[in-house]
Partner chain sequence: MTELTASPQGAATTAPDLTLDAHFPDAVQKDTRPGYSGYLVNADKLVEVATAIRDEMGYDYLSSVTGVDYMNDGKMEVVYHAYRTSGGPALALKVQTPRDNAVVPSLVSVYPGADFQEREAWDLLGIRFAGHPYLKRILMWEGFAGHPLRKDWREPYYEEDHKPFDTRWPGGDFHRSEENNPFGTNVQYPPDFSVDGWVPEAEDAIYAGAGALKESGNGHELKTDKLVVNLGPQHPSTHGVFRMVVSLNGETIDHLEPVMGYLHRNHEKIGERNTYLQNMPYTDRLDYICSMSNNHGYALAVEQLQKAKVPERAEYIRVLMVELTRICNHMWAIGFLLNDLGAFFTPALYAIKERELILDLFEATAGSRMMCNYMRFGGVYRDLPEKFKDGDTIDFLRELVNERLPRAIDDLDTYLTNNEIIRSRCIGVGVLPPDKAIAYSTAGPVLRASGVPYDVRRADPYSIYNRFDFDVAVRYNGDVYDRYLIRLDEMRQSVRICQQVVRDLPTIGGDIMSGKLQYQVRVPASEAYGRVENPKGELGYYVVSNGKANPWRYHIRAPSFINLTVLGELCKGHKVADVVGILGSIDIVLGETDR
Amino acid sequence: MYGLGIVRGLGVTLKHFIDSYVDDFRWLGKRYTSREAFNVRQGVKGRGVFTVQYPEERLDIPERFRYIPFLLYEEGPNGEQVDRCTSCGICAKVCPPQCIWIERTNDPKTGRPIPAPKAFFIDIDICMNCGYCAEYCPFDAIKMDHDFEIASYDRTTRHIWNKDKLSKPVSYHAQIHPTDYAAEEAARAADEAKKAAKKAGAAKKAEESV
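What is the structure of this single chain, taken in the form predicted alone?
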């Protein structure tokens, strides 16, 4: 009432303005370059202006942050690339903006489909980063990336990402999604142990019947 709220708001702004200069002296001019100062400023003990001086300063990206999808591949014993994707097409079906195109591979002799994509494209201008493709993929072949600095001057060709540009090793997924990777590997190990136990049980029953 009578403009007191505006005065209080201006007082808060003035306090942050002054605290910014106090913090500059406190960190001896390294307020925007020291990682320690940056962590303090972004924490509960921060004072002054909280603006991040991007790109010199960067906030830590949360593990569940998602941007453009990427394809996972396993690294074979001889360094060969083994794709997890089987070109089943589920990701393309569930994609809301329909930005995924897949070309399946066929055996040249028999003409039958091979569980590997011949081509895989994503239009990153259309992609809405919803993560449905990663969520519905039955083979854990698609994950969401953290790289958001993908601007370019040529969107007609550079914004249609092909299989080579989308493919990244499992080690990269483990690096940016350590919690999810550990949970997936634990579930996969438990599933393999269950299958092995079931197979051993079936073999034992076969021996007993003989």
Second form
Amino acid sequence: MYGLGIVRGLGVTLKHFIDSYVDDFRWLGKRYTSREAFNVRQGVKGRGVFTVQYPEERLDIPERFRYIPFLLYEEGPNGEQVDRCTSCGICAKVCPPQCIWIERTNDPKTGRPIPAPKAFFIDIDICMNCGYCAEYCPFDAIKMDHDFEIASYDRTTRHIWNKDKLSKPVSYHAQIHPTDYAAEEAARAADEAKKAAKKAGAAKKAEESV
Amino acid sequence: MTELTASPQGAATTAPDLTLDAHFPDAVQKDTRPGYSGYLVNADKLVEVATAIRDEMGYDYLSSVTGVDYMNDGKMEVVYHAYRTSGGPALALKVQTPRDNAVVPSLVSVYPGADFQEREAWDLLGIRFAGHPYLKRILMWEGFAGHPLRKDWREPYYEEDHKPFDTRWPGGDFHRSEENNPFGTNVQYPPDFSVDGWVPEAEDAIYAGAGALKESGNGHELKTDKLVVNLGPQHPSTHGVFRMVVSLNGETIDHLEPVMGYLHRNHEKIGERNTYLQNMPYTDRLDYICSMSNNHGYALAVEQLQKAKVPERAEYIRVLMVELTRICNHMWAIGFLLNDLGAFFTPALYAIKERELILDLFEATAGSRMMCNYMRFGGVYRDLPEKFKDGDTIDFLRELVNERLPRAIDDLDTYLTNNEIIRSRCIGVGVLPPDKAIAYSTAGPVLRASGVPYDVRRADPYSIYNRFDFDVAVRYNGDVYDRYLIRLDEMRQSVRICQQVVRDLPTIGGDIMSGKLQYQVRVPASEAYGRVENPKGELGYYVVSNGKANPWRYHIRAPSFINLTVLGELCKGHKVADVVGILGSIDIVLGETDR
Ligand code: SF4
Ligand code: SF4
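Having seen the form predicted alone, please provide the structure of the form predicted in complex with its partner chain.
Next comes the full complex, and the chain you just saw is listed first.
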């Protein structure tokens, strides 16, 4: 019968229509307030619409999500900031759009480079959020952030981030990247244990030879 | 599903004919440069040789045409990759010509699919193709100075020939590149060019080509004028900035001229400044709906150069990601085809609903929903996360590929396939016969909907596709409706592949990267052509290395771009309202078309 195809198709529309209201009944008014309801709605078994009422509702940000990078500092005992970055320059070299600028510190007396950056800029308009800087930094000193709400009123002055603006404590990294952080710490501990063992072995050898 | 062929394309193992130089002793030599393959052909014999390989040796499909600037030898080289549609590896032909007067005969008469690609090579490299019917710039505008892919051409914001740039470290003297260029000097014009006096001749040419008026014959007919209409550059049906100059006789299309390049950023020049690794995230931005499969093609090309091995588990993950991408893309293509036909957004939103879950998975695995930057040379960036959405990732995947996606595809099928309006808008519209589909070098769903069962995954298998059980979808009418149906078929096949991957994935352990994590990738001087069956068609990367840290040549065979070659032909004789449907059924993305 002519028109049957359309009617069948409208059946699918009706199904979608009903599915989008099932949640309202199932969660009795809590649809937009209960986190559990939200997760079911967003999950692989969710039947209704996936729409997220941003900014009231937010999706969980997965750990590997990458946005503009940040620099890590350790918090010293007196609250001072110790940069992890050694200004080795690898991130600046690997960065595809070349949006990282690093000024290396030189010892004022000898003129030799010191492993700490004097200045560090990222032009976040150019950054393509590729994540290479974090991936290839050998010192875990730069990581990708989760904070994507960075709109501002002036691109010429506000979008060039300097070291102050880029720096965040290690604890923040541990909080947003729990798995990665644990793995890094484990690797570091293993490394140190290895070194200590080597040292102990060397000391023992030295002792024996005495 | 009678339209599906069950058997893989047989001739996949046929080696390229190795006697071409014997056939044409004075016109053809083997390319003996180390790391190179194929044949060098004398320019004056090119058309003859091309006709012979097409008619006598079965290389009926010219996949890619591009040029390379061997500046140090004072030569330009045009590189052709031809294939048999029955399957098998490439036959590469190369023609050399002096750099300062680069002329090569055009192959448009033998392979009409060379049309846009030759125009591109003229535009970007300054190689003239003698006998080309319409040798105009295609991506740049006519007032543009120089040919940007020539090695001695420099852009207005030029810093250095190769990244990394020296100013970034250890000096760190930060500046924005705009500051180097006081207002007005960031554009280059040809030496004898005046902006104020410029008359856009190229535009005239477009309209002249479009509007050649036909006399109405005996004078008894009603006198009508032809009407030239610009569809685009800002037009919702073009899915981006793309223009079609249509000349109409009443409502019927007489001539259609695609105009593109509005989104051109000279991806290839950027790519030649970049290091090998730095190109990976740029490939995401080609066909931005399919970043995973773009990554795959590029990784394959560089792995060919490096002779790198990819661990088993990484291969499986790659295939999973790429096939999920195909499903996303086809959902998107179908949804927006319906938009173009006038069914605003309900079908599109139903179609891209499932895409949400897939993008969530990409985000959790690769770190980004669309700009995945996921593959590395010799593997992938990270393994799949163990947990995803409050459960095990593998459970999520099982539910997704075994239950959810098949159901969604069936839903879409019920929803649209038998809809009488869609049928009457699509059946018999924009018919592309198989011989034309091959001649015009169309690829992907467009080619297969015309009855040519050519799929790179089967015809010239790469990665681990020969381990999976799937059919090459094919439809025979070559109209808009078949190009819609074939996308449903292909999604079903992709789901099949995904099901096999998900079944096997838990049993496959091991690394996801071979070798050490390296940011300075070096490869021996050689060439490689890596190609994959992208959702939109064959995506090829032609990469030439000179042994340094940056590719000497980095070319992309973009399926969206080459599929457009046939658009004018397809639209001829149809009503103007069908143009949007026909364009939608080709499924282009301007990020890739314009590069
Ligand atoms: S952030 Fe890392 S890679 Fe970049 S300079 Fe500092 S230590 Fe080197
Ligand atoms: S994320 Fe990529 S583009 Fe951005 S600073 Fe890091 S390396 Fe550069």
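Between two forms, the rigid core is defined as the largest C-alpha subset superposing within 1.5 Å. Positions refer to the first chain, counted from 1. Given the structure is predicted, the values throughout are model-derived calculations rather than measurements.
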Open item on the list: With both forms fitted on the core, check whether the Cα of G43 differs by 2 Å or more between these two forms.
Closed with: yes
Open item on the list: Quick check: G29 between these two forms - does its CA shift reach 2 Å or more after fitting the rigid core?
Closed with: yes
Open item on the list: Does G9 shift between these two forms by 2 angstroms or more at the C-alpha, the core having been superposed?
Closed with: yes
